[in-house]
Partner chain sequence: MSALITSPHLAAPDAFYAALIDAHRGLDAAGSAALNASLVLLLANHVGDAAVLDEALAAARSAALAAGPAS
Amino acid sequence: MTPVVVVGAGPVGLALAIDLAQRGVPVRVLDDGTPDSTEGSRAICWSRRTLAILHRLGCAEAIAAHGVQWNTGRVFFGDHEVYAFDLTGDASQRWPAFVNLQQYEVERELQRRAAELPLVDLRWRHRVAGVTPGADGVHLDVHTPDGPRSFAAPWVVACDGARSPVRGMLGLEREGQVFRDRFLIADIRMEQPFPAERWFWFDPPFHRHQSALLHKQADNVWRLDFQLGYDADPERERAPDAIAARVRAMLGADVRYTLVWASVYTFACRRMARFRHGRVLFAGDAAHVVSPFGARGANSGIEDADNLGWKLAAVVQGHAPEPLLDSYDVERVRAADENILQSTRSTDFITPKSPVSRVYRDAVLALARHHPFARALVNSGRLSVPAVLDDSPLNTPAPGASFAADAPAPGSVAPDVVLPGGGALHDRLGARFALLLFAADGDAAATAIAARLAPAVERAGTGCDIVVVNDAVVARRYGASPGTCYLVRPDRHICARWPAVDPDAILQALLRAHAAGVHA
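The form predicted together with the partner chain, please: structure of the chain above, on its own.
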């Protein structure tokens, strides 16, 4: 029996399926559509963290090469620029802050990768019509081109989008806030010399009293986003001549373009109370939704898949007990709350909900022209940053351990570092846990310690590779000296660190990170 069924072959479901297959877990993916049935560009901004995850899944190079790389955003009020931000980060970054690429192109690349993996059984035109959870597995009734079929699986992961039929069939709800505003997305193809930057306007001359956004995608497609107000008529706004009027107002009467996709949308910030319901788990938009301002939707879904993949594989393969999956719920609920908080704040700024809120918003924008402090208050979307799992039950706290304040702490993603001689730190990390053991160059003692540790950590859970690190640039980034150890999970989050080698503590931390205090 296939141990895992993933419902939904969007970016999240495909990323999860690829991850599971790479870990040796057979996975069946059911999708009610066809390979090219994603309508419109939809998600377009893929974060540095997502690119790192997709790199591990064998998809990042093609996406980065095809997409538009960008690091800079500009915010305008009226016809003045009031604020610019640069997300480049430190020089040792391997990936740009963001790559813009239409969602269907990302899906196409994930489909290509999935097709290379014999353990992925991807079935199109398979619509889940019934879900019956049991103690040891889940029964699915599925409509297929060949008629009704039933599938049973020990584990089901619902990655079936914001309207999640699986969630509906289980009678589960999401809680949160719906915003009373409407926005128009118009994706247009045109030749323009504008730079690959995110441009956001409050109250521009071409679209008074509302906001607007311009952002480049691949193949000369541009995302235009117009705030419309809640009273706008979606049918009328979607009409090509209504869109043409807005496009010409923004880009000039003589602009030449073709309309690729248009959508009038409203949005909500809400999530399920829990992402694990026994043997059914929820990921991506099925579990949580945010506003699009901040690119926190699809990116957080990819992070969900990254968080769940190694855990589900470890449970299926008997390397960890089932409660490890509860940590998926704890960690990703926390991440969803962070995204919802950020997104709600952005939305409150873009769409003020009360007269006084609008007065303050406009005061911030007016002040921002001349006073730098106010630019920090301008919120056109706080762009997606990696989740920090700093209160995860899988972390081993190290009270009193002395590390520099800017050294990466447990819960954060282990920074990738481009190496002077070529390659990057993450290239040395495998599919399993990794212990980064910092050593002086040519340190024989470190090699001896590694050899002594290896048998014990090999037997713990999924096992752990010992990676001896003697690159000065990495040691600086990690605030490390010879003997410093970092324990890194398969999803590249740090779960423990020590200033000196402590074999017992390392073993205990490794077990704890499998939710397996006494598991052997």
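Next block, the form predicted on its own, ref. the form predicted together with the partner chain:
What follows is just the one chain, with no partners and no other molecules.
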């Protein structure tokens, strides 16, 4: 019996399967499609945080090399540029702010990586037709090319998309809001000298009283997005002549292009009440959906997989109790709520629902052209950022500890800093917990702490690597001085920090972060 069955071989399901396999957990992936599908670009915008996760999974370099890297966005109102923003960050950043690459290309790279791992059993044209959860596992009825089959697994993770058949078979629903508006996506192939930037228009001269977006993808494919209004006829708007009229209005009558894909869509901001239902867990669009503004959909799904992978592996391998999986639900529901909030606010700004809202929106845009304070109010899509798990039950607070205001706190992602001698900090972190120890006499300090921690760590079965840091650039980024410690989870979130070494406190924090404290 395979310990874990993942339903759905999209980016989220494949990322989770790769993560589990790299941690030594056999996993079977079932998908009702085929590996060579190129139906629509769908998600295209992959964040710095997602690239860091995919790097750990062995995929990021090829994706970044093939995709279009960008850090700059421009916002227009009518005929004028309101302002531009730059997300480059400082020289310590390893990855660009975003890489644009069609979803099917990302899936191909994930498929390639999965094929390298013997513990991943990827089954195409396998459609799940029945789900029967039990106290000790889940039974699946599956239609395969060779006829009906039955599979059983202790754990099933549904990564089967927004329409999630698994969710439907279990009679589970999502709650939220459906927005009464329609948008046209048109992916076109053309050669134009436009820079690799995100351009967003409010009320442009070529599409009055609506919004539009232009964004470059790989292989000279460009994403065009037009707000249509809820009364638009989807069939008419998808017609090639209607798309041609909009493309020429935006880019000029002489533009030469090939239509690659088009879709008219409405969207919703919804999530399930809980992401864990016994031995069935939900991730990605199966658990939550948001509007496309801000690239929060696929990126948050990859973060789901990153959060769940190490926890599920620890439970399967007997290193942690099942309640650890409840923290996946707590943390990722909180992250989904943040994404839904930001996405809803973006939608309300982009598509005002009343004359008063439109007057406010237009006033903000007019002020933003000349006054920096107003630019913070402009919302063309708050772009995806890592979830901050500041209220996670796995965190250990340190009352009275003194840190700089900009030092990374428990719940945030541990900054990955490019090292002067080559490589980056996260390359020194393994698949287990890591204790970052800032010490000039690193070897001696690490040896002393390891000796204190080793017996209890072995008893708890959690595993923790001690990483000595004596680089000044990293120390400044972490607000650290000699003796400062950060405890980092396998998904690179910080769960505790101390201004000075305290082995007993470190052990208790490690046990708590592994949900082992209740059994210690």
